[in-house]
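A single chain comes next, written as structure tokens; it is the form predicted alone.
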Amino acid sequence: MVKFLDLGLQPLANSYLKKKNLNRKEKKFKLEVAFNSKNYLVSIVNTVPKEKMFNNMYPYKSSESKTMQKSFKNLTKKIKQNFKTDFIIEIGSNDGIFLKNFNKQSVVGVEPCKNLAKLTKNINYTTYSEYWNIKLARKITKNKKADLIYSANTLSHIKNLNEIFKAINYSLSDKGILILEDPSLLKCIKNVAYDQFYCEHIYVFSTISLKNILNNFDLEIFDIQNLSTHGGSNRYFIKKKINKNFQIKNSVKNEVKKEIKFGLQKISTFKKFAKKVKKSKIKLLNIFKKLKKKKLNIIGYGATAKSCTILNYCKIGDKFIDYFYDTTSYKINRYLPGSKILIKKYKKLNKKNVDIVFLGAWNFKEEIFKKEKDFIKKGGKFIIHIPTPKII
């Protein structure tokens, strides 16, 4: 493992603060990112115990985003058309946005965050409020193996990849399909999206690293879709090597070619990326300083885990940003960890009291710009840091 990026001391990205706790010392960890030259895996070095991140107060709900709703709906159609769906397991079922597209008898959710698991249990979807491992896999598939296992933006959060894939291999029928979705390392590095790295994102996968890992469990990728979600993700369709029902498509070869050409197998690529990150920090801070000299009102939009990395690494606090707007009920009237910026309940942007908006939820830019077209028409502007900090 070779360290290539140091993003400084960071708080837990989803540990939003109550006003009464503002003066308490926050727990922080050193956020460093490393490259494994043997399997090409990129991961954070210092991990946080899962119980501190995924508990009964997890704030993110997939169904609160129109972009994610549309993505899950389109995938559901594809699954029903192309695959057997008598028994489906979802690892990281969140608030049930995917589960709800299927018959209650044919799906099982796994969601360790109790507040989210409760939402699907309450409408009679079988949901295990536990962490995914071999013991749970045996319990769920005691009588029948899964035709399909689905996991979106979850496996990159689990430290023990051996345990994950052993449990998947055990649970999946020989003709079954595994579908994984996670942020794309290629997109992350191309876009200088260093905010993909925070306490929950232990790994950001490339196709070449995932292929190497899957190979140890007799699994292989047979198709890949590039997605726009989460700032650029890959959807991997995976099968057991003994399953001859699906041929390996050109999409896999093409993705590997792209990654090799870009250099995701070389440490030098990541060292160049680290230099760009440092430049990005300086440029973003300079933008804020110039705007504050002009005494403009700056607010934030989307108090995301990603924005937590940016704000703490760049040392941007309430001197620069007056407050953040967010739609997530759990975050309202709390403060962003580390930067301690107040989060207010979302209201449509108004040029009368807001001059410029820092786009924390940059990965939902299209959805946000549609929503705020009046603000933009009247001259409202946004600060964005991807792929380079600028005002748009």
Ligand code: TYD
Contents of the next structure:
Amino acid sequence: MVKFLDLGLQPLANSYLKKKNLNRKEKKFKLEVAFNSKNYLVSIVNTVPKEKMFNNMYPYKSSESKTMQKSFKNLTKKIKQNFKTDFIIEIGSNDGIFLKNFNKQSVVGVEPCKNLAKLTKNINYTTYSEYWNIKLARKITKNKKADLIYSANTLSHIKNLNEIFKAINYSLSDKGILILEDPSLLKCIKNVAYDQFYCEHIYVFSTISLKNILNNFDLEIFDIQNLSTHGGSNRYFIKKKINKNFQIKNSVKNEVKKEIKFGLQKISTFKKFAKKVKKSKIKLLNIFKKLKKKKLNIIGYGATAKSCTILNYCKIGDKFIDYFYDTTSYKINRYLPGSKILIKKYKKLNKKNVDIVFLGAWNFKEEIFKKEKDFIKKGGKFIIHIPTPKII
Ligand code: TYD
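Switching from the form predicted alone: structure of the form predicted in complex with thymidine-5'-diphosphate?
Time for the whole complex; same chain goes first.
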């Protein structure tokens, strides 16, 4: 493994602070990113125990975004048209955004965050509030193997990929389909989206790295769909190699070609990326300094885990950003970890008290710009750091 990026000491990204705990010392870890030249996997070097991140207070709920709801609806349609769906398992079922599109008898959710698992249990969807592993796989599929296993934005959060894929291989029927969805490394590197790296995102997958891992488990990708979610993701359709029911589509070859052309198999690409990250930090800080000199009111929009990496790496605190708006009830009246910026309950942006907005949830730019069109019409501006920091 070759380290190529050092994002400094970082707090746990989703550990939003209560006011009474503001003076308490926060747990921090060294956020460094490395490249494995053997299997092309990009991962963070130091990991945080999973129980510290995924517990009964996990704040993120997928259903709160219209963009995500639409994405899951489209996928459901595609699945129902193309695949057998008598028995589906979802790994990382969150608040049920995917499960709810299927009938209760045909799906099982796995969600270790108890506060989220409760939401689907309460509406009678079978949900195991446990971490996905071989023991759980045996319990769920003792009598019948799954036709389809789905997992979105979850595998990148799990350190032991061997255990994960062993369990998937065990529980998937020979004719079954595995659909994985995670942020794309190609998009992350192209967009200088270094905020994809934080404690929970242990891996950011490329197709070429995923192919290498799957190969160890006799699994292979037969189709890839590029998505706009999470700043650019890939949805991988995977089967057992012995399953000859699906042909490998050109989308796989094309994605591999794009990645190789860009250089995702070479450490030099990542070293170049690291240089761009340093420049991005300087540029972003200069924008904030200039705006503050003009005494403008700057707030943040979307107190994302991604913002945590940016704010702490660039050392942006409440001297620059007065507060963040966010729609997530759990985050309201808490403070962002490390930077300790207050999060307020979302209100429509108003030019009377806000001049400029740092877009923490840049991955929802279209949805947010639509919502805030009045603010934009009246001359309200946004600071966006992707692909390069600027005011728009
Ligand atoms: P997201 O970018 O999905 O995740 P991560 O934390 O993994 O980086 O989080 C989006 C956040 O932005 C979430 O806290 C909700 C908030 N948000 C708003 O406040 N308003 C909005 O209109 C949207 C789309 C999101």
